[in-house]
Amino acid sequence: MKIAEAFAVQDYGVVVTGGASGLGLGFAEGLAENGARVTILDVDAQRVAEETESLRGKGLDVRGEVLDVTDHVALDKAIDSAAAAYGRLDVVFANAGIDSGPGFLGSWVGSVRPRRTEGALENYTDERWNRVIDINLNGAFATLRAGARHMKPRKSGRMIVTTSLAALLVEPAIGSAYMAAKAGLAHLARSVALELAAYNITVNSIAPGFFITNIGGGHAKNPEVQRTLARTIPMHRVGFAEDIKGLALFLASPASAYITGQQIVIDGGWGLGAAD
């Protein structure tokens, strides 16, 4: 097989949850740029309309639908609709997620990281915890479940979930609900990978480090925040959506046919520690 054929996703039917911004938009655009037919699912109606129109303006085959992944009935219908529109469902990105607010430590102030009362365990409300778990973990579970219903009969498919470096490392600045959800999602992906391997369906995770997204209210878009974090990343820069397109294409394409149950970190070396 030629390399170009190994990465071919022409006419693939693809669904991306949380696809109207950030990494989800990068996944959607990257696959559409390579000939896939992509459905963006997102709770933000304005961004769905804007990004769908923008991608179509580039000649890409993209459709959009507004929904909340906590509504599993609507999610099932949307994925059924995408599969019907394309006559197939080849790839599902379970990407939708939110942050969980501050952790128990703040950013460094000199040699000290101040404690934050709003991130303390005793101040964590049920509402805050449950909302993060419901979107980040339960929403991904429902997405994989809906995808399996279409992929198993065809004995073919790719499922890709967005976890985080926070699924592997404890970072006190990040709320514990986010870390718990992403770690749970990583293990769920491994479990589903084992179950679906006999059906030629692969299930893998992408674990990003610090990327420019809307997580945390767009905090990552602040140039000063980016400069501060870049000093702690061995490659001395933060990640952008363009950086993740190649990995997404690899995991969605025939090139990754013999890889399943894996979590691939993409973080510029951040998880390795400081280099200088």
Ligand SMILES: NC(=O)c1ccc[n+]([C@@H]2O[C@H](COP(=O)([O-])OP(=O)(O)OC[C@H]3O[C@@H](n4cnc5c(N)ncnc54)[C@H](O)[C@@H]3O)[C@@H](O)[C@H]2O)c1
The other form holds:
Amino acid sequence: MKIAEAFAVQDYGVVVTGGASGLGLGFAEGLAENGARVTILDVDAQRVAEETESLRGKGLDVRGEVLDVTDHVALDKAIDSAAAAYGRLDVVFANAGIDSGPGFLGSWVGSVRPRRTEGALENYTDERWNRVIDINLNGAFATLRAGARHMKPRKSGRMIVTTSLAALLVEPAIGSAYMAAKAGLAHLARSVALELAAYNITVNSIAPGFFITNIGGGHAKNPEVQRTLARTIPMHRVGFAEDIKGLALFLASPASAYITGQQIVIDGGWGLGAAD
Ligand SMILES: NC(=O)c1ccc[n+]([C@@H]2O[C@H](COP(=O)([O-])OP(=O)(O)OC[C@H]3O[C@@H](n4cnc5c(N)ncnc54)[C@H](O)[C@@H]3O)[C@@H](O)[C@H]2O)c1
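Switching conditions: you have the form predicted alone, so give me the form predicted together with the ligand.
Entire complex below, previous chain first.
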């Protein structure tokens, strides 16, 4: 197979949850730039309108729908309608996610990392826990389920979930609900991969390190936060949505046809440990 054929996604029908911002927008744009037809599903009405218009302005085949992934009935309908619009559903990205607020430790102050009262286990509210699990884990589960209903009869499809480096490593600055949701999602993806392998459907996880997006109110856009983090990342820089397009295209395209149930870390070496 020629390399251009290996990565061909021309006319693929694609759905991306949380596709109106950050990494999801990178997945949507990256696939659409390569000829796929992409539906963005996102709860942020303004971003859905703006980003859909902007991508269409670039000549890309993109449609957008306002959707909350915690509404599983609406999610089923939205995925049915995307599949109907394209006459096929080739790729589903279960990507929508939120942060879970502070963890039990704050950032380094000199050689000390202060404990944070609001991130302590005894102060973790049910509301905070449930919201993160509902969006980051239950929403992704419902997205995979809706995708399977279309892909299984066709015996073909690609499912890609966005987990996190925090699914593999405990990071005390990140709330425990986020880590539990992402670790659960990574294992859910493995389980679904095993179940659907006989149907020629692959299911893989993308585990990003630190990317500049709008998550957590966009605090990562602060240049000082970026500089501080870049020092701890072996490649000495944070990630951008553009950095993730290649991996998304790889996992969505024929090039990765024999890879399933894997979690691929994309983090500039962050998870390896400290370097120079
Ligand atoms: N940015 C990072 O460093 C990083 C690292 C690891 C994992 N991730 C994961 O990447 C995914 C994308 O996050 P991002 O960093 O691009 O953030 P982002 O905030 O830029 O994008 C997330 C999108 O999801 C949407 N969304 C949130 N709740 C939703 C809901 N209930 N229904 C539908 N859409 C909803 C938001 O409106 C937003 O457009 C998330 O799952 C996140 O946990 C991000």
